[in-house]
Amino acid sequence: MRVLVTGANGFIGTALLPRLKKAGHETIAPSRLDYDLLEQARVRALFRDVQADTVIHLAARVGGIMANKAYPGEFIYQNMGMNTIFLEEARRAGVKRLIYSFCGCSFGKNAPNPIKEEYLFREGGLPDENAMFYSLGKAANHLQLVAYRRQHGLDWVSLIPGNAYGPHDNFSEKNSHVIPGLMRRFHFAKERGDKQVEVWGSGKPVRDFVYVDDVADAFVLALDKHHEELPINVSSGVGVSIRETAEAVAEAVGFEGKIAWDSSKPDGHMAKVFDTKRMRRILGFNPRVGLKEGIRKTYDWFAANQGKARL
């Protein structure tokens, strides 16, 4: 096939692109600074440029908990407005294979764990509202992806990371999610010889930790694969708790001072396991990397990676 796929700069672009070329695909990943995908011209003129057949929509404006709670509104604005423009002008041109992108915070903050596809907008409530604009942002569009399925018999489908992480993520102090901002606090904190680093909330949440390569597997599977309107969670749906992935980053880096946690600080959701049996059936996968050993892998390039790393 010849593919589209916008974020392929991110964090899973840069892991989905060497795979997808190792599969056989011709790969297309245009940079944002060409077409600003909040400018419905210039994704117009990406879609007549490129003569795609087939899209991986990974772009978006993510962040971690402190970003989404200072940027609200650029949050649901910069998502949804890009993925409104973008999804109409794949339309346009005629695209009949896509694959789109959201995330697993956009199900209902008390739906029962582990979360099955099935339970998004119809249980659990609203989502979590440390991120819930984000959260609704990209889980209206993945509507709007379902609509124009309906009515013009597209072959558009979506796929629901979990807890991505592992090398190129995000590592900066307020953009950062949970593992990333941990490595990054606790490397400094040993390069400085501090004796304590304090981590926002309780330690108690639990979370679906998913390495970065293996949602990559994913996705190029379910090009061939996946065909139906219910997106499907890509995670591995095993439970950890914050703390104990806390002491999992601490000992990858060497940080061996005392975790301080601060309670007056938002845990966010308090489960969030996802069910992965409709992976698992249909795209015939099992993630392959544990999160101890994605862990060093991911503090391994980050040490060697800091030039490169966003900080």
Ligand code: GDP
The other form holds:
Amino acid sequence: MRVLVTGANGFIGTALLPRLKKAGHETIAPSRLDYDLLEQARVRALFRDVQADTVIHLAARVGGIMANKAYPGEFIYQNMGMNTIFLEEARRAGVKRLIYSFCGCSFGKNAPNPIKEEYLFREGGLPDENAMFYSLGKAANHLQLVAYRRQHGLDWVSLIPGNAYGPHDNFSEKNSHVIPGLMRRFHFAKERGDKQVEVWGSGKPVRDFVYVDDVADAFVLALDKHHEELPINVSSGVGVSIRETAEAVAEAVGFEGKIAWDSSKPDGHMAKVFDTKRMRRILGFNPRVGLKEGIRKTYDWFAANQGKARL
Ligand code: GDP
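Switch from the form predicted on its own to the form predicted together with this ligand and give that structure.
The next block holds the full complex; its first chain is the one shown before.
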């Protein structure tokens, strides 16, 4: 297939591109400098210029819990603005096959665990309020995709990656997700010889982490195997508390000081562990990289590439 990947230079895109090529696909990875996806005329030009038959749409404005809290307006506008235009222009360009990278934070904040895909819009009330503007925006564009499937008969699908982490993630102080955020903090604390590092919230929330290479493998498999309206969760299905996560990151980094919990920062969704039965049944896929190994690989990369890491 001739696959257009948006967000190809981002976190998941960087892992996905070599895998698509290895699977024999031709890849098109436009730069956001050439094609601003918030400009409808540029998106139309993109589809005209590249003539893709298949699209993997990863581009998004993303960030961790505090970035979502700090920039709700940017998160909702940039994601909904881009996605609404992008999906419509893909339809007009005659793209028959498209995978949308959707998000696990769109499930209701009280949805039972493990979270099955059919709970979407049905169980657990609204998404967690800290990331609600991002989550509901992403959900609205998933609905746009569903609407286009139903009205126009397009084979467009969504995947829901769990809490992805790995090399090429955003390692910034405030805007990153928990694993890269803590890795950076422990790393520099160790360098400075600090005795204590602050970690956000209570340590009690439970997350389901998935290594970025596993997410990328699932996207490649989904090109052949996923044709359903209902999204597929792509995650480990294993719940780990933030406390255990912080301890595992501290150990990998070699930070031996104290972990202090900063209760002024939000916990967010308390328990977000995904049901992975459909992933295993439909994609025939099981993640390969466990959390300890994944944290070690991520830290090896971070330590070797601080210049390249998005700090
Ligand atoms: P979420 O799954 O959307 O909440 O994604 P995050 O990765 O941003 O946060 C996961 C959990 O880790 C939340 O309960 C945070 O409060 C907690 N956490 C603890 N320390 C940090 C940190 O330094 N950065 C981030 N992003 N989260 C942290």
